[in-house]
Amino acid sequence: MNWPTTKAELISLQLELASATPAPWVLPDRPLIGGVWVCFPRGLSGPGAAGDPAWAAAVVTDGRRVVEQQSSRGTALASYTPGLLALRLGPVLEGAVRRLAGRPDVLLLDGTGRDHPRGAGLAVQLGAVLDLPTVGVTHRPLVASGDWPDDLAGATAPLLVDGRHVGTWVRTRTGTRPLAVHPGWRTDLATSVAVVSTCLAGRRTPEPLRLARQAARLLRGR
């Protein structure tokens, strides 16, 4: 599957993926969990533009051990438009993951899943392109809403769109803002929360995603 290059092509793909029914993924006892992150030049504000330089990194962890890490440089193909993030980031994210010698069992990324105007956010799209189970982790929902969970580590609360449970607030640490956790490609609500809970390492952000963000920023020069 190739990445769409126009808004119309991406919307068509999103509608197709929203109705797809791939085989559900089953979380193994000791999964290899990957994380991928893209960052842009420091000081860049607003939606950005096509041609913005981008630095990406992908990390694979086995428990708290880093199995592999790869970084790459790329170029944003569009400015940021809510609901159309793949036009800006899709190929850059894919490129970083493709550099890995091995494949993780599941991949974390900063993007939504079913919490999306057409029900197929970047987490769904990247998973379909890579044929890899994915889980989205964001600081806030895109179109969903729901009250925060209790201020207890591990507490959860639903994120809803028109009454449908599409994501989950997860309080990863007491006293910190919860994360929005999104089922992506071949993952469901319970599995996505379990994956995130498996790799927190006592921090607010899941460790594979934190390490990928760190590596991307290091490649950029902080």
Second form
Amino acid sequence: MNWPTTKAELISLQLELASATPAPWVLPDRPLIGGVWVCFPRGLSGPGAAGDPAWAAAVVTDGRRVVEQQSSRGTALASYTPGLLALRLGPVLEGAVRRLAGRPDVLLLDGTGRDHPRGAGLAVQLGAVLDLPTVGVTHRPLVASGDWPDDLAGATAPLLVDGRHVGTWVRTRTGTRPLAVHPGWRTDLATSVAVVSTCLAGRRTPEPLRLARQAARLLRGR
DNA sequence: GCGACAG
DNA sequence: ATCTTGTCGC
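Please supply the corresponding structure for the form predicted together with the DNA (the preceding block corresponds to the form predicted alone).
So here's everything in the complex, that chain up top.
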């Protein structure tokens, strides 16, 4: 499967993926959890533009420590448009993950899943492209809504779209904003929260994502 | 028409 | 995403 290069093609793919029914993935006892992150030049503001330089990093962890790490230079193929994030980041994210010699059991990324205008956010798309189970983690929902959970580590609350439970607010750490956790490719609500929970290490951000972001920024330079 | 809007 | 110092807390 390749990345769409036009808005119309991406929308078509999203509609297709929204109704796809890939075999559910089962969380193993000691999963290798991957994370992938893309960062842009300091000072860049707004939606950006096609051609923006980008730096990406992908890591594989045992949930705490890095098992493998790869980073690469890339180029954004489009500006950012809500609902069409893949047009900007898809190929860059995929490229970083494909540099890995090994494959994680599940991959974390910054993007939504079914919390999307067409029911297939970047987490669903990237998982389909890579044929890898994914879980999305964002600071806020895209179209879903729901009250925050109690300010206690481990507390959760549903994220809804038209009454559908599409994601979960997770208070990963007491005293910080909750994260929105999204089932992606081959993962469900319970599994997505379980994956995030197993790689928190006492921090707000899941370790694989934190480490990938750290690596991408290191490559970019200060 | 206006604002909101994953990153 | 990125812009940003100090500051409060464990």
